[in-house]
Amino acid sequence: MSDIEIRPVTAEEWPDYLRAEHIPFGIQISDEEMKVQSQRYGAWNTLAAFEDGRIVATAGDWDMRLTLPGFTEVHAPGVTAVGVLPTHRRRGLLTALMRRQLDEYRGRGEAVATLLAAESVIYGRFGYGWATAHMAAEIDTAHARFVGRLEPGAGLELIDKNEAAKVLPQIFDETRRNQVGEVSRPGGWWTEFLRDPEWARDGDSELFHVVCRDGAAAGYASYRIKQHWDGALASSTARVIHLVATDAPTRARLWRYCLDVDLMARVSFENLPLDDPMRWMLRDPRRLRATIVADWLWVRPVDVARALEARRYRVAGRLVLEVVDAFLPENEGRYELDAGPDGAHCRRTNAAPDLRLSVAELGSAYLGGVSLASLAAAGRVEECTAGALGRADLMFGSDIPPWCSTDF
């Protein structure tokens, strides 16, 4: 490691950074695609490990905000573009990048960081905790009837990508401010999503974007069509990539639209909340088959006190948490949290702890979607004061289950 230099990349080094980022995922960027990607320098913050002037490992982060319980927000860099060349595995490069990144976050005054994990075994050792889950699901359209009828009145409109660039970010931002666990999407994220390159389609159609409006309520769905004919019978699939709405009735109408697209034998949904209410609207709910249930957003408290003060709590209470943070020892210690629905105060203390847990478990519980009692049952949290787990879960729980729909 003594001959390894870690630093941000320059504009001239950006193409090499992109190539090095993609190789660990088995992707070679074509010359034609690189002409487009080379214009994206500055879309996110970069770090790279250099050996003899050559990039051998990468990391980066998006400039994002995270919606917290109580509908407060915190700036939360979204870690991305993490990879190590196959020739340089097991040399401590990932650990060095993660430590350098966290040092920079603390220097910038960040309270938390987030990421999506390519493998769930990787990031716990760096203090990230699994905080939200997602479900991919599919349903045959022949069995997709609702129990009741939807109220008429909402308008539906298909829009092209130019109009989508104006409309979709506004609708999403309004939605994400009221969805605990959702992150903001920077301009560079939207540019790449709406560009919709052919390599991102898996052989399916270009994206269709449908917008639903009913007074002040709004939502949209972005989907692709996987064409298939079984002889003379249409048997295509609508793949719903994103479906977001500012209220439940609008979300229901967008579901209904997707389920009613002509010539579709089935509809698949890439990312749904585990408790999506649409299952309860189906006449035959078992027909909605989960194809994936897995982790999604991981959260890392970078500054424990500031992170705990940033959110609101379901009930008022006081807890002393002993936080273990081997990877970022300056974060470690006992913290007294005095919090409730109107705000929180957190400070270091020498008082006896109510709970003892690692910073990763604190990250898992941070958004209110993972109970501390469950973590304790798994041997990941220690209750030091009788009854503290119950009090903590009452405080940390979220009335809005956390969910993140953003892939970064």
Ligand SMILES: CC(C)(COP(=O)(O)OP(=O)(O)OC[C@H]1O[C@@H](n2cnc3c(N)ncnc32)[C@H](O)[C@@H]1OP(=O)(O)O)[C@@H](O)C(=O)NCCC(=O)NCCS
The other form holds:
Amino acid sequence: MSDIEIRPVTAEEWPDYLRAEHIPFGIQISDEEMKVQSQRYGAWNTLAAFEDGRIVATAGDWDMRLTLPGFTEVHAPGVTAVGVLPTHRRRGLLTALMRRQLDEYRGRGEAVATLLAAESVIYGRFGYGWATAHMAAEIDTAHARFVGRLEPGAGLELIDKNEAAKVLPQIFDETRRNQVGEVSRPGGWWTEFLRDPEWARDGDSELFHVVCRDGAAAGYASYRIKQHWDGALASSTARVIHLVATDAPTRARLWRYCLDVDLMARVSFENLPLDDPMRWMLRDPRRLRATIVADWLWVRPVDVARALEARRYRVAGRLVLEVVDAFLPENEGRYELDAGPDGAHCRRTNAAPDLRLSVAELGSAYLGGVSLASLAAAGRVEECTAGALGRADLMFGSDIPPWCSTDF
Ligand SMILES: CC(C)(COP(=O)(O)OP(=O)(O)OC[C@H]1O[C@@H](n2cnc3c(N)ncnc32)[C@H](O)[C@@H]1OP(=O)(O)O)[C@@H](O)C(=O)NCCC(=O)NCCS
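Now the other one: the form predicted together with the named molecule, given that the block above is the form predicted on its own.
So here's everything in the complex, that chain up top.
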């Protein structure tokens, strides 16, 4: 490891960085695609590990904001582009990149960092905890009636790419401010999503974008069609990539729209909240079959006290947390959290702890979607004062279950 240099890449090194970033995922960027990708320098912050002047491992982060319980928000780097060349795996390069990133985040006063994990076994050791879940699900349109009658009605509009570039980011930004666990999407994220290159379509149609507006309420769905005819019978699938809305009635109308697109035998949803209220609108809810239920957003408290003060708490209370942080020992110690719906104070203390947990478990519980009692039952949190788990879950729980719809 001694002859490895870790630093951000220059504009000239950006194509090499992109190549090195894709190889660990089994992707070789074509010359044509590289022409487009080379224009994206600066979309996110980079880090690369160089050996003899050659990039052998990559990492980076998006400048993002994370919505927290109580609808406060915090700047939270969204770690991305992590990869190590197959020739250099298991030599500690990822560990070195994580060390560099977290030291920098800590140094500049970040409260938390986030990421999506290619495999759930990778990031726990670096103090990231699984904080939100997602569900992919599908339903046959023949069984997709709602309990009551709902017409999507007026206010729906299909818009093209250019219009979508203006409208979708605005609507999304409104929805993410009211969705605990959602992150902001930088401009570079939108450009790539809306570009919608053919190789990303898996043989399906280009994206369709439908917008639903009713006064101040708004939402949109972006979906593709997988064409299929079973002999003379129309049997296509609508693949809903994103569906977000500022309120439940708009969400319901967008669902209804997607379920009613003509010639579809099936509608699949890539990323739904586990408790999506739409399940309860279906007349035959079991027909919505989950095809994936898995982790999505991982959260890493970089500065425990700042992180705990950034959010709000469902009920007022006081807790002493003993936090173990093997990877960032400056975080380790006992913290007294005095918090409620209006704000939080967190300071170091020598008082006896109510709960003992590692920083990754604190990351899991941070958005209110993972109960500390469950983590304790799994042997991951220790209750030192009787009743503390119940109190902590009351405080940490979120009225709105956390959910993140952004792939980054
Ligand atoms: C995941 C990846 C980045 C790990 O990089 P690496 O440089 O080999 O990791 P390190 O050598 O620093 O490993 C640190 C520890 O994590 C473990 N580890 C790392 N990746 C692991 C994995 N995918 N599965 C199981 N254990 C893993 C290592 O065994 C090592 O454990 P040890 O300290 O007990 O020996 C690399 O394998 C890779 O590029 N994979 C393909 C792309 C990918 O999944 N990227 C992540 C995107 S979110």
